[in-house]
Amino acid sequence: MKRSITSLVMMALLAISLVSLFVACEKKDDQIVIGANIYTFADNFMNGVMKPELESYAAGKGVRIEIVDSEGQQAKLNDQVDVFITRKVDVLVINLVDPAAAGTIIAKAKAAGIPLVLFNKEATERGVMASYDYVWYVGTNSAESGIIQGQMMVADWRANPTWDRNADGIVQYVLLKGEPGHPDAEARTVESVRAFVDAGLQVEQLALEADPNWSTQHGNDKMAAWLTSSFGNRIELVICNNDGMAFGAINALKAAGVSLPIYGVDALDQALTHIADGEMNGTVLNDGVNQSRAALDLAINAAMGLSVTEGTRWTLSTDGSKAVRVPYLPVTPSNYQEFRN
């Protein structure tokens, strides 16, 4: 009798387990997989900050979110999409390499039907958008970030004069490009310098040069080198479209023991240091925070067949873009404390 008791009670504990093991199961089956890549992990911004908040964002929403590497090559890109569709992904969550080539991804999720949400760089091939009525971007205003570090580098040329180092009136500077072709790269290099000839002030540019990977080593190697330059002495300010490469060429500086202004972009945690430190003069918020959280909040609606904004704090900007565009944020000595985390 007390064996058939036991036997019961096993056959019962497994039955219970069983059942809960379907349970899993069915949870797991349940679960919104999203298929999302990264245009390159060498770039520090998007691997240090985009990635793990898109992570750390999926997991407490209770999602499955597989990030693979582009390596900065499309053609990578579209086949990780093919993959993506083949393993039957329920929503993408795509950072071009080509934003000339969004046109191919946004194809390939419609011949899928799958929904798609593209985020940091925006199509630029005109009405590509509108292909296809379950795409959308997450990004910002490319035009933003290059006005808000032009201000801040023209208040703070009025309030130095002693920057203007051989005292002519004309603002003599070098700047680190980042990607060829990337919006953000386009416009900030525009951007940021138009903000002087807006305010009545005169320009020289003595060198630019262009990086793919915005990296570090490539900004220290180009400061070093103009430094050495028949410009070199005439350097006065530096304009970097990414914190990135101004690290590098704030390293090219000290190992100089030279001390120019330096601007950069994106508000990472080392350049509120170097702020701090004295050595950097300002940078601008790329919110990527925000981007990653918006991109999964579009791609979770989408893939449960929601408005993608219901329930969210984004809205759809009114332009016909289909997209949510996170606002930049200047960051100064003065305010760089607001931005530790």
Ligand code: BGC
Second form
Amino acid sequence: MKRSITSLVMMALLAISLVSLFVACEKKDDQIVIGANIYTFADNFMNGVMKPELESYAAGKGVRIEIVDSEGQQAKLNDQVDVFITRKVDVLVINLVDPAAAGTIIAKAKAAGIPLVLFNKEATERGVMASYDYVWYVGTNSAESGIIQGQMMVADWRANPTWDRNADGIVQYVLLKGEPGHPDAEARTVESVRAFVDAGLQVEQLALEADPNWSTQHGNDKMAAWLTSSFGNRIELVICNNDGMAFGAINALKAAGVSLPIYGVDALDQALTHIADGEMNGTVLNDGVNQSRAALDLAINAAMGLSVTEGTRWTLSTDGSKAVRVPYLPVTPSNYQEFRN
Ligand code: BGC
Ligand code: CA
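Following the display of the form predicted on its own, present the structure of the form predicted together with the named molecule.
Every chain and every other molecule in the complex is listed next, the one we just looked at coming first.
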């Protein structure tokens, strides 16, 4: 009897160790695997700042990240997420193509029981972030960038009376807008202009054109067309939702031999060079390095089943948006040196 109990125990122990061996075999190793995307590799900021930081920070943390190009197509991203889910990644780090399509991605992650960190394009659909306990957002406070850009422009406008070329006391501006419906583009467009109005200055919009890809080509083409239009010689200020579009506009201005005050957002290296060369008047640091780090810190914690901000320097906003918001900073001719890499 005694012997058979012992052998039963032995058999049970053997069974347990076989099961754990099987489980260990099923998951090749215990390295965390992150399935990630960029909405399009053609985007200066996403490809030039966020992607390299996501890669190097992941490497430093010993996690594996795979970043795919969604080529500006939400349908493509939906398929890419399906593939990540089939391959059982531990966590998803997703840059929406269409900010209104968050619900689709969240539903997929929820059905698969995989945690999800959205970054850079905040979901616009109301209540969607509350539909899944394991979804978070990492980005910025969109309005802040427009406010900072606007205040910078107001201060410079006041300091440079000759910028009012027709001396009518009104700011005649053109505006290069990013993706319509993108919270950053919408807020920057409104807030940058509102700063003038709030400062008691009158504004007149001569033209505004949006580009879903926030591209340099768009900036170049629109600026070139505006300069030769009927209002071409009335333009006093060029407001750009991002640096990428400003680069194109600077190119068009140079080609036309015209010099106008011009402002962007992002603080890309090339923008700092344009500021140094006196070809750009200011930009706003969009801190992609820290946004990438925050996205990965949250993702890794989520994959480990920890509270997402545990052991990190990030805090979730208290407004129910489940978001980490990295601050923007003004970058001007007097401080741009501090932002050089
Ligand atoms: C950046 C833009 C970029 C966009 C992509 C914004 O936060 O300022 O440069 O094109 O994100 O979603
Ligand atoms: Ca004027």
